[in-house]
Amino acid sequence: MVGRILVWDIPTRVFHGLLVACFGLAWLSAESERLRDIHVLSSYLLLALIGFRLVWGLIGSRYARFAEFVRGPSAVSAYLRGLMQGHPPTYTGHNPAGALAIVALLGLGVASGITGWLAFNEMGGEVVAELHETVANAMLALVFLHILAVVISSRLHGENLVKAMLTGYKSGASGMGIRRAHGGVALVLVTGLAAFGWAMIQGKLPALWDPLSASVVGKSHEEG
């Protein structure tokens, strides 16, 4: 029996939204010296989000786990063939092509964060700085490709995948949905990110955030 089932837990949905926000802030502030602190802060938060997603991909609810949606090349090829022919196979969770995009985005996010940290600390010179920019551009391109694929898949499958990620619900066979939304985990995630960001702004993590710490302290002295 087909009905409305819960597929995406709250932590996965919160992660998705916050990742978009952090990447967007990092991208928009990348070329501005005045917005440098925002760029670095959003980049650190993006790395923290990816760290959470890697853990949640191992211990999270059914459709959040990598073991559930990451499939081999044959499954990806079969799905893409079906997509080209206008009748792709239906999956309750992520389809194989979407899973591939997710893994690539996570990898690019980590690479962008590492190269950005190296460049920010003037390690590696222009080579690292250019690599950081290249990785960030590749991530942006993949984001747009992912959005396009979601729109196409939504039309072919006859379901709104964007709405499903927002609400957590999709149409599916009875008994295939998850039982818990794990709202408590999402609350811990948001609280942890807020505390982490606040600690950086206040200069509590000087090894990571010397420039911002100095600017905040200097500003407080001037205001005093």
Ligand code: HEM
Contents of the next structure:
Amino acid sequence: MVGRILVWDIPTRVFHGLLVACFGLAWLSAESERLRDIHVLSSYLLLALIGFRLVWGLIGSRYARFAEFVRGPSAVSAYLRGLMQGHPPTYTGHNPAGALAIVALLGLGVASGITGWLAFNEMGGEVVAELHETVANAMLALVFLHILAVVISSRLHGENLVKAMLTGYKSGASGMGIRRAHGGVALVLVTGLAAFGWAMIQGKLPALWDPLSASVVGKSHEEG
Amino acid sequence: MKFLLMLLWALSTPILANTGVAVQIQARLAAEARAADATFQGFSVQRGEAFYRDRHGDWSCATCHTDHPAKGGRHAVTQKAILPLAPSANPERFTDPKKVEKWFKRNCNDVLNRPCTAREKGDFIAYILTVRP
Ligand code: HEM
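With the form predicted on its own already on screen, would you show the form predicted together with the ligand?
Every chain and every other molecule in the complex is listed next, the one we just looked at coming first.
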């Protein structure tokens, strides 16, 4: 029997929404020294989110797990070929091409974070600063490709995938849904991120802002 | 003519640092400034110093690069240390045209909320090159 089934648990949806928000903030604040604190803050939150997602990809509910959606190159090309011909194979969770984009986005997020941290601490000079910009640009390009692919896939499957990522529900065989939404885990995630962000704003994590002379940063917002 | 004298003077200043790239950047900025304004008379150290110190809103260039750009500065937002801007104190400065342009673009937006004109940038460099430790 085909009906509405729960596919995306709450932690996965909350992760996705916050990732979009943090990436947007990091992007919009990137070019300004005035907004440098916001850039660094939103980026650290983004890294924490990715860290969570990597763990959730191992222990999360069925469709959140990497083992469920990361597939080999043949599955990806079969899916893309289907997409070209207008009738891609249907997957309850992520399709193989989407999965590839997810893995690449997580990787580019980590790479942006590492190169950004290095640039922030003036390690590696202009080369690293430019690499940071390039990696972030690649991530933005992939975000757009990801959005485009979601729109196209939604059309071809006759299912609004954006709405599915918001509500968690897709249409599918009734036995295929997940049983628990894991709201508690999402609460822990949000609380943890809030505490992390708050500690950074209060200057309680000086090592993240100035590892070389950690003592200056406690008073990060006094002057200026 | 005045501009050529200025160039000669800049080239002959007894700075240990390599000011060659800075002078090339200035030459390009001079061409841009002349294209924007036919009455352009060359860059001025005085105007450059005033531009460096003037607050535009809450910030000036001196806010992060200090009143004396041969000294190390401090970032007004992150509080991170900034190495001196004057080539006399920091020979790495104004040796990479791409880096210079990137920071002009970024810092002018931070301070003036708009890009700097070619004349402002040339004046700024003219001033910075005269600063002694
Ligand atoms: C994780 C996602 C991140 C994204 C998408 C991102 C994006 C960007 C972009 C696009 C720029 C170039 C701005 C421009 O010149 O046009 C930039 C610059 C910068 N970012 Fe990030 N960034 C991220 C993470 C970080 C982190 C974690 C830090 C520090 C801890 C950081 C610190 C910086 C700094 C200091 C610059 C200026 C570098 C320079 O030009 O010297 N970023 N970022």
